[in-house]
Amino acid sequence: MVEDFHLIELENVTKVFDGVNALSRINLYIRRREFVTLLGPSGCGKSTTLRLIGGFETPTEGRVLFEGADITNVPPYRRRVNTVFQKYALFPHLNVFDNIAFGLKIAKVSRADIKRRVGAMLELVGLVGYEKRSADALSGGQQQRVAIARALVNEPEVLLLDEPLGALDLRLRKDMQLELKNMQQRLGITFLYVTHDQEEALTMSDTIVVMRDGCIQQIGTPKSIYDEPKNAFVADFIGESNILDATMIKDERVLFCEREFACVDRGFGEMNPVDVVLRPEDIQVVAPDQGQLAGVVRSALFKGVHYEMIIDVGCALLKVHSTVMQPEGAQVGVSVVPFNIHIMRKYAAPCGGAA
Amino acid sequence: MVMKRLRWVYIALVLVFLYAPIVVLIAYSFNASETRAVWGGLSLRWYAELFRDKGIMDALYVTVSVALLATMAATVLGTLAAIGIHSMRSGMRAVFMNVTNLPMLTPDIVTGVSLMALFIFAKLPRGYGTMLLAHITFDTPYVIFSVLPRLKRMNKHLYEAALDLGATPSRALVRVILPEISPGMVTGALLAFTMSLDDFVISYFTSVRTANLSVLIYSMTRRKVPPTINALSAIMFVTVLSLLLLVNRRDARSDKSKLKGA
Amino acid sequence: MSVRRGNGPGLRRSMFAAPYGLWMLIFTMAPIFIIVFYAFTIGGKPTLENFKLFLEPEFVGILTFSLWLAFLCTVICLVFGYPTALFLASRDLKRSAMMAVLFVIPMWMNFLLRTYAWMSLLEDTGLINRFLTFIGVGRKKLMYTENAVLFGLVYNFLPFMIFPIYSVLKRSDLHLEEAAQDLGANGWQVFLKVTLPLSLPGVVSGVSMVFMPAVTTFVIPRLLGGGSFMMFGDLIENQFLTTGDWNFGSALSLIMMALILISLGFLNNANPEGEEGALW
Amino acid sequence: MKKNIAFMLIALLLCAPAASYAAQEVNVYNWEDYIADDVLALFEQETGIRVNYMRFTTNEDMLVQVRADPTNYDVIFPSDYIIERLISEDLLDTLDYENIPNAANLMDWLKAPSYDPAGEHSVPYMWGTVGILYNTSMVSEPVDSWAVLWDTAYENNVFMMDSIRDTIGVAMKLLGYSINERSQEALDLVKDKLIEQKRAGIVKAYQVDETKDKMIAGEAALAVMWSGDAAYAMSYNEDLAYVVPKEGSNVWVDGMCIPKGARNKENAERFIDFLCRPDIALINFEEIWYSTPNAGTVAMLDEETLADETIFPTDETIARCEFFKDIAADIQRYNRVWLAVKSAR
């Protein structure tokens, strides 16, 4: 599906707002037909990156390339990208039809064509019959669809979506995630999607770009990022994790909680401080005497598919997911298989690790 | 129940106080006699004479034309300024807002004398032109203060959305921002127009060659006010009354139709 | 292809304010600068004499008289305006919006016309005196008195007191009053504990909207006071247009501006919400 | 369609004020109520010159405006002492009598007045006296002294003039000084006298132009007034009478002058010449009732008018009166006295 062609490229892009680096020397490329998600906490620079591509901001340093051509200084209205804004930014003085037709009218498309193309879009987003409604009179989900239709009707090369589902309730959000993904695959358009919701990113993306403090932490497929987080930040942000201080004794041997563990990672040197990441679902709860570590259950909560327990193992409080519940105060043992012990370099400056 | 009736009486009394002089003026406008001391029977004489009185008609023309021109200029200047101020960094914005606040806080008389000093310093003959300049100056802040809240309330991405959809900045301005802030512009323009129509103090200091109605009426009250002024008051009152009623009715109706539509 | 420079659309759009900035520089800043210059010079030489002159008893007297009259006017407007606003804003008043409009209409009449109308009522041979003579009370001196000036001020500025209070009361959450009643407060207590504090921002802006123009006016005392009562505004007008002492006049203007800014600052401090009740 | 109408409206608005500057014009700055409207109309008709007519209330107001911007006015009508002031400040242009042939009609005694010895800066327009206008139905005793204005029997029944030199002059005369007295001692006495009068509640109001109509309406018993306004009022109310008190008073001449830098000097001279024409001066005279200095006009009047002592005071009356003199910098001390009176309560 994804072509190996760099449709958009950011080269060493830095953006400074009032003396503060919003982005520091970002390098990123997006391939045609790819669904790329920029993921990170608020203020990490993901929206700024999107706005640079949309043309709403100009980088302080570096270049933005589109199909290999420099578009750094091209204004937004000359870029072949369209944006779905955070709060939709529908024009309140126009009705649904005129909102969607806005770009086409600017482009002086003939009236008949406008009618046809807007009609097709309304069908795509399931809003046939809503043409005359005022934008204000729509529900959040409907407004969302109009915003998407308004952008897509211009047949952009890339659709930029800035937290488009943020204002919707949970149920609607789940539905829209699937719908968006479907649409992207059906239309074959490149999507650049910004969110702070890791689950959304994991569900929809071909590629996830994890960002923090204006730097890219990791780029990869959802699976690789989940399974092989490059540092503790990524690990923590993508799913829940237990992060422990540890010392790498040598390849495939790591020390934490005063005990040596076997692992599969190599190349961290000898006797070096590292972070160890344990996913809650990777920790097994066993009988007190059978575990690698012994502990006491401090709390247990039913979470729908599993129980979440906090187990005090002396050196740390471990969050553990399990289908079997142990009561509070129970003595238990925990163990982890070597493959599930993820070793990471100690996290230093935000831009240090990922460069 | 007694309380309620007392309320009505109270409101009615205040209204009587507010309307008494206006009613008196209108009553006198139908007095055939020249002096107020004598009731000479009903007559429309003063209305006929009003339109023949060149002084009053000139002043009326000056008042309305200055108000219209000043309102137009202030609306353009103020709307642009509001858009500009809205997109400024906070430091610069504070400077502009303070300068905008200044004429609103300055007493009219100080604005008047300081503009007079400026025009004399610049050797501009004080007449129609200087009066217009002065009116634009005190009208513009009203437009800015009416437009800015609309801009603030506007989704800040609307402009970008228009650019994103291919509109150049100027088209985005005309097709998206202006429609969005137009209610604020209308409010501002109405305020400015009213202020202009009603102004006496600033016009008094900034124009000697040309008198608007206020200045003319002032100079008349110092001599002898002709009964034609009563007729003028009556006409102005009825005009304002019907305009306000009209606007009110239209508002009520559009509210109703909105309810129906939703 | 046009190339954009600079830091994005923000900077360029802020240039929209440039014509206005230039305008204000010429027509707001420059005039004030001229006034400041005149105030601190005599014959082009820097001096504080103009301000010293103001300390003479007759000028201080004029200022205190203006303040006193404006204060009385504000108090009277508040005493009569507050109940009006309260009644207008009450829920059970039918067509209250329409009633409110009735209170605006007189303000749309040229204030000189309205003041002139009062003159024709108050003068010795005016309607009121003819009525008094008719019922045998005899002529009273109604015009050209301090009370006539005060009356004219109250008449002209009363709506400026009613409206801010009315709009704040109208906007305020009426459930609060109901809640208060629910909690056992009687009518008077509801008023003292809920309505009054809620309406305070309106009162503050009403007070400033009445006090400021009252203290600076020169037309009303001129017309209704018969030239016998000099207020601060008269004095400034007199210095600029009759005496021709622009230096002293400018100093007086600056003093008046300072007075206004200080009292506004004071009022804003007194305003618990820092929000002004809008007139419109 | 709507757009077009709006556009035309704007065009119209923009053109109208511009048009007023295009034609030949003359900017006239005269006293309130001091010319017959017909005269202006006739002038415009005969010459095609548009008259921009502006009005002032007191000499002092006019002086401020002329000082501020002399080029704004082509013809001004100051009184004697103000002409003196304007000449000393070099604000007046010299007149070219070639262009004002009708000035020959003036009475000889006004051709070289003391305030303008060479007669080259001003042409007299009207002259008159200051006196007391009183309502005989409200005042029974004979009025012949300024002292009547301090009589508490007339509480709230006296109009004083809102004009600094005139009112201070009245008090000066009452106290036996010259109307041009400048000593601080005299000024302090005058101040006390005027404040005493005000505090006693005798003064109904200080005003100028509104007084004559109020006197006609019978709003007060006594008023300080210029002779012409008095004559005008008397023609509307038979109960009114005018007297120049025995202590003496002010006799004044208002001239027509051209400020230096006037934009339309030629038109200004035509205007002055026009007003000097005996037939025109007659129209003016019959409207505003001030004494005309025009010998040609006087020749046209009937016996009865000439015998009216309000309009044409006797030599004996004039002998009691004096001209105002420019008091130069001492005007500041006058101002202080005047402000103290106006603000006294």
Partner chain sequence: MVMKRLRWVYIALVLVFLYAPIVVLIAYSFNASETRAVWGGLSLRWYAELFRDKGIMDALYVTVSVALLATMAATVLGTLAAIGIHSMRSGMRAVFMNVTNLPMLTPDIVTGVSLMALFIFAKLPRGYGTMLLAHITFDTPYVIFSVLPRLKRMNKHLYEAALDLGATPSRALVRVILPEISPGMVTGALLAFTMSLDDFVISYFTSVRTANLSVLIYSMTRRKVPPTINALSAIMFVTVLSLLLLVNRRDARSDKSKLKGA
Given for the second form:
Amino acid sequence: MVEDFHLIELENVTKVFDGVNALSRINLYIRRREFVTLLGPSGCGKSTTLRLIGGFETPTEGRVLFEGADITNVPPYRRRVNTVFQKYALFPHLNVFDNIAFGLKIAKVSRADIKRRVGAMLELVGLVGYEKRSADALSGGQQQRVAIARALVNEPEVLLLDEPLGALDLRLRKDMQLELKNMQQRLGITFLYVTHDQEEALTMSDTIVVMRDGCIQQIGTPKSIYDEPKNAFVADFIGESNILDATMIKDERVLFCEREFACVDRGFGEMNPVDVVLRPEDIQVVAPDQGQLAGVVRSALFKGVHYEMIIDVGCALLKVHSTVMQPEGAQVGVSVVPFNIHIMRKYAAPCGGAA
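Show the form predicted on its own, please, because up to now only the form predicted together with its partner chain has appeared in this conversation.
There are no partners or other molecules in what follows, just the one chain.
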């Protein structure tokens, strides 16, 4: 079925700028109607990946496919994608209606069809009544909606969004995250979104692609990326983590802090060095004689919905989130259930992967 077909594919894509690899043999596919987020720090290659799909860059090596057809050298205007950039690039001398209608006029669409389609977009982005307002007279959030409407009015199969919320304040950014996700679900088209903000990625995405130094580190659902990071970089980048050196004794048994713990992970071999990830919210603070490890509270901060404590257990300083605060200097125990002990191999994932 068409729905199951890979809408976009990158095959062994490398991109070199001035002798430096911005991307190294990337393999990625994106399904129809997915909300896919490319997530990573500045310089990881996520915007370059987006620009390759949009046609604004050409791979040094490899191919870009759309519905199985090679579009590597097809110019942007002939691709069935549109792009929304962080700088919205609205035309200041045009009003809202004309900004949205610009691409339709270039394509010589009839006046009646332009009016109908622009009206539908204004309703979709909640700007009915703003048709005659100058683009310069809009707030940042309204300008962002106009930029999205202008991209969507041409009915692309894919919308590319390159950190479009970066210029907005925190409250408006959170509101727009929900609006973008709802919009994508209503329209039923593919969104490819670029951000360095892990909260945005976790909130909106069907699939997250975590990138670092031009390589894909992990691909998965928000829950799988958060709960089962493949390496220390992913664990540290997606949420807060305690990462400890450990030894995998055998399946479902791991040694760290000179103590053996039960876990649920298998397939890491026997007596092999691994990393253990303990999320701060998964560590329980108990009485000193009831914990798997004993420690001393070094600091305690109120964070609103929880307290953040740093607990010295001898082998490590553990960051712990709890709704109950223990004062600085208190003797405590800490425990973690097997399901919340996550095991990772001690090496970074190679380039490549598939969504």
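Everything quoted here is computed from the prediction, not taken from an experiment. Each form is matched to the other, and the largest set of C-alpha atoms that superpose within 1.5 Å is called the rigid core. Residue numbers count along the first chain shown, from 1.
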Margin query: Is E157 displaced by at least 2 Å at its C-alpha between the two forms when the rigid core is overlaid?
Written below: no
Notebook entry, point to check: Does superposing the core leave D113 with a CA shift of 2 Å or more between the two forms?
Noted result: yes
Check: Is there a C-alpha shift of 2 Å or more at L94 between the two forms once the rigid core is superposed?
Finding: yes
